[in-house]
Structures are given as structure tokens and as C-alpha cells.
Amino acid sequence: MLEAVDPDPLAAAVALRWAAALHHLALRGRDPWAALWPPAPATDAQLDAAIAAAWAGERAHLDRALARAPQTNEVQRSAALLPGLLHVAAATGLPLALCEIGSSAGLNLWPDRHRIDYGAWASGPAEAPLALRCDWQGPVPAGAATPLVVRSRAGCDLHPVDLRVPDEALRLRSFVWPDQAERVLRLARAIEVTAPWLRDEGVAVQAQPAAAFAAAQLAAPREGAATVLMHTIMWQYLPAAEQQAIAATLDAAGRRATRTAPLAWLRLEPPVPDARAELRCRLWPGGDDVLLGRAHPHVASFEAVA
């Protein structure tokens, strides 16, 4: 069955697509799935029957779900992006223009608006509608007190999730497993908070390949702003040719960068598969690349190293 969706079902994460399709039915309040999925108790026999019922009676829904790659948008990664953005702001003294590749629904385009409590320090308005917590290890960043001003926001994704469509928000939620209660609640709140910002401020996640988006966004310097090309846990999924194209675009744009129109490449990515993700920032003019810290991909904690 799984081979019918993709010749390499493991690489295509077909099992995750299948699990999310069933979770999506539960989120839509459909029975028997809504009555059996966590936090509701269920026996193995009940779950087996529910899975069989989905295959027999929900084939159109399952076919749509199985045809689309898994889509996650972990807003907790804003807790790792923020110290990087503060680093850029402190180094340049300029407002930021955020350009995110692999944006999904665009939840991580707003780290300056969240209240993020690191224990050792905190950032963002106390009355922020979304509060995040992250265990901070290491020195408090030098830019922690730097006012963070964001002038513009833009993002892209091959298959963006449009939060203006209610069922799209449910589809995004379906990829967080229902027994992970904290992540479930955090994502639901992030969707509730972010959807009006995207709508009211005209910030759309463009359906565009990452290389094409980067080329368009970095075609000319933004005078009076620091342009930040950023991404989290997505680089490994890009074809090598697209990675090379983005790197070439960054190098060319870096040569055009000036003190009044600088460029930063901020990324939270594992250096090798299954390793802890590294937060790195390369800043032009100059092109120095700095390791700022390390984190688990879901960023429950952050270890600062610079």
C-alpha cells in the first residue's frame, strides 16, 4: 500500500502522511477517530478498526493526504532565531528585513512579537499574545538589550499552508502527534495569533522554490535595513543544486552589501544528520560566519556559545 504512494516510502515519509491523515480526521471531529485519538483512551482493537474504517470509507481524504509531503511549522524555533536576530541588530544598528525560506505557514516570521522566557533573560512584550519558554544555557547575548525593529517580513515554501483556510490550519496541526500535549497547545495558539497578522499586514508565504525566492529577495540591497535570509531545519531537504544556487546568490549579494545595507544569513540547521542543530550567522560586509549556539530541533533548550 505505501509503495503505491511513492517507490521509496521511507524517504517520502509516507507513514507520517498516513498517521497525519488519521489525526486530521480526529481533529475534524469525525467518528470513530475523534473518540479514540489522544487524549481519549483506546484499545489496539479499536484503533485497528478505526484504521480499517478510514481505508474503506475515507479514501478520497486519505488519497489527498498521502499525496502531500509532511508539513510542520514549529513556532518554538523562534526561540533560537531570536538571539540570531539580536546578534544582527546589535552588529548593524539597523532594522531588519526578514526573508525566510521553508516558511510553511509563516509562524516563525514574528519572533520579535512573542514573549520568550529563557530563564536567565527574557525578550518581547510582557503582554504578548504568545509566550514561549526555552531553557537558556551559557552567557546572555550581548544584544539582549538591543531593541529589535523589523521593517518587513517575507517567506516562501514549495507548498505553503494558508492559515486563512480553516482546514489548512487543521492539516498543519495534524502533523503534531496528539500525545505531545504541549506542542499541540502551542501550535494551536500560534495559529490563532499569527493568522490575523498575516492577513492584516499582507504578509503572504509565497509558493516558490527557495532558490528563486532568495534570488528575488536579494537582487538589490535594502538601504537602511539589514536583510536577513533565514531558515530552520530545512536545508537538508533541498537538492544539492538548489543549495548551491542559494549559496551563490548569497555570495553575490554579500559582495554588494554595505554598512548601511548589510546582509545576514541566519540558519538553524544540523551540521550532519541527527546532530544537534547549530545556529550560525554569516554577516556581510566581511562575510564572517559565527557559531552562536546549539539546540534540539524543537528548541526546548538553547546552548549559547557566542
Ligand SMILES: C[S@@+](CC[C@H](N)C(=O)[O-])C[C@H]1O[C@@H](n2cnc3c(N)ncnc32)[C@H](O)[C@@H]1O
Contents of the next structure:
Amino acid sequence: MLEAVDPDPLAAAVALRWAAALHHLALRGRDPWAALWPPAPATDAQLDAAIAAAWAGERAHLDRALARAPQTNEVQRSAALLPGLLHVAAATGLPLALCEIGSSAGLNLWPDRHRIDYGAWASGPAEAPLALRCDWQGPVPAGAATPLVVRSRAGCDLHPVDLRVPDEALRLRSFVWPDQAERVLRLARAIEVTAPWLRDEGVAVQAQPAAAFAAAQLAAPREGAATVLMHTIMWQYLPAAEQQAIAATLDAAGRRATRTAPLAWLRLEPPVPDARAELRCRLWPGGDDVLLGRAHPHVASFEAVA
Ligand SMILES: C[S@@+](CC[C@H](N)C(=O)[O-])C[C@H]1O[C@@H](n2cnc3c(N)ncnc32)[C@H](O)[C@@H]1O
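Rather than the form predicted alone that you just supplied, could I have the structure of the form predicted together with the ligand?
Below is the whole assembly, all chains and molecules, this chain first.
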């Protein structure tokens, strides 16, 4: 069965698929898995028996779970996107139209709605239902006190997770290691908060490759708004041809951008594999590209550069 997924077990992340498939059973509250997962203590012998029991009695679930690509969505990356969005808002003085590629479940389409405590400063409503903490290093950004106005939100993913389906939310949670208590709690809360926003405001993450989505979203300038094409920790997964197609789309849309319909390319991506991620923003008209800061991919802290 797994050979059909990918002949290279490392590339297919087979171990991760297995761990998530069993974690998913635990999250559904199924015995014996629910009783064995952290914080409960479990012996190797108990886990071996539980894996054998899954192979014998949960084949339909395993067939489905092992066949699908691992999927994550880290809402803490909103703490890195926020200073970039403030940068665009301060530079343009306009409301923002957010277009995210590689959105996964769409958890990072709402950085303006969360309370983000950076230590040196904070953003978002004090009573926000989701609170994030991120250790800020460097100068406080210009415009930190200005509330962000977001006019529209749209996202795409090759394999979107539909949070309106309860079992899909559990599947997304199954990819976080269950002993990482802080991430587990943060993701569960982010799903609880975001799912109604997605549903009630009609913001679906479209099942579409990034290049096609970018071409559609940037086909015409949005008068009176700054369009922001944004992405976090996904560029490395795009084939070179798709990266080039998006760059060409941005260049063409950038040439059409005006002061009343500007365009930004905001991204949090490592410059080389395994390096710290860089938050960069290119803004048209003009096309200047600025390095705004650096962060580890899970954004416990953010080092501001400009
Ligand atoms: C590591 S995850 C990051 C998800 C999210 N951006 C975040 O930071 O939490 C990479 C995402 O990119 C998506 N992806 C990979 N190739 C893609 C493509 N060609 N077009 C759109 N999405 C893609 C994956 O499905 C996955 O959701």
C-alpha cells in the first residue's frame, strides 16, 4: 500500500503518517489509543500491541490516513506576518486584501484578529479569543499603534484542510506531536476560534495550486486596497517552474500597481533549507524589497531588522 504513495519512505514521511494515523485514533477517543497517548504513560509493549490492534481492526482508517500527505498549519506564524502587514499598511495607508498561498487550513489569514503580545509592544484587541506570545527583539515597528484594516481574505492550498468538518480538524491536530503540550493547546484553540470565522464569513481555502491562485487573484488591481500575496514556510515545496510562474505573475501585476492599488509580496521563508526564516516584503509601485526580520519557523521570537 505504501509503495503506491512513494517508493522512498523518507520522502513520503511514512513514520509521520503512521504516528499521525494512530494519534488521530487517540484524538477520536478510541480505545486503546486514547488511554496510551500523552500525558498518560505507556510502555513500548502496550504501544506495540496498540499498533498491531490498529493493523488488525482499523484498516479502513489506516488506508485513508496513510495515503494522504502530512499536513500542518502553525498559527504562531501570524506573529511574524503581523509586522509585515503593519509595514504594508503604514507604507500605503490603505486597507489590505490578503491572498495567501499554501494556507493549509487557513489559520494564518487572521493576524489582525488575535492579541499578539510581543513583550515590547502588543497588537490586536485585548479581549481577542486567541492570544499569542512572541518575544520581540529590536526596534518596535513604525505604525505598531495603528489598527490594521483587512478588507478581504482568500487562501489556497494543494491539499486544503476543511475545518468545518470536525474529523478534518482532528486530522490536522494529529500531526502535532502529542507531548508538545503548548503547540497542542494553541492549535486546538486556533481551530476553535477560526472555524466559525471561515464558515460565517465565507472564507474557504480553495483547492488550487499556488501559481493558478496567484494568477487569478492578481489578474486585476484592487482599487482602494493594498493587495498582499503572502506565504509562510511553503515556498520550498513548490516546483521551480511554479516558483517562476508566481514571480512572473508578481512582476506583471507589480507593473500595473498604482499608489491607490498597490501590491505587496510578503513572505516568511528560510533563504536556504534549515536556516532561520526571513520575513521579506516587496512593494509595488517601485518594487523595493525589504528584509523586515528573522524568526525560527515556529516563531517563538522575532528579530526585527527594519
Ligand atoms: C509546511 S506547510 C505550511 C502551511 C502554512 N503556510 C503554515 O505556515 O502553517 C506547507 C503547505 O504548502 C502546501 N503546498 C505545497 N505545495 C503547494 C502548491 N503547489 N500549491 C499550493 N499549496 C501547496 C501544502 O499542502 C501545505 O499546506
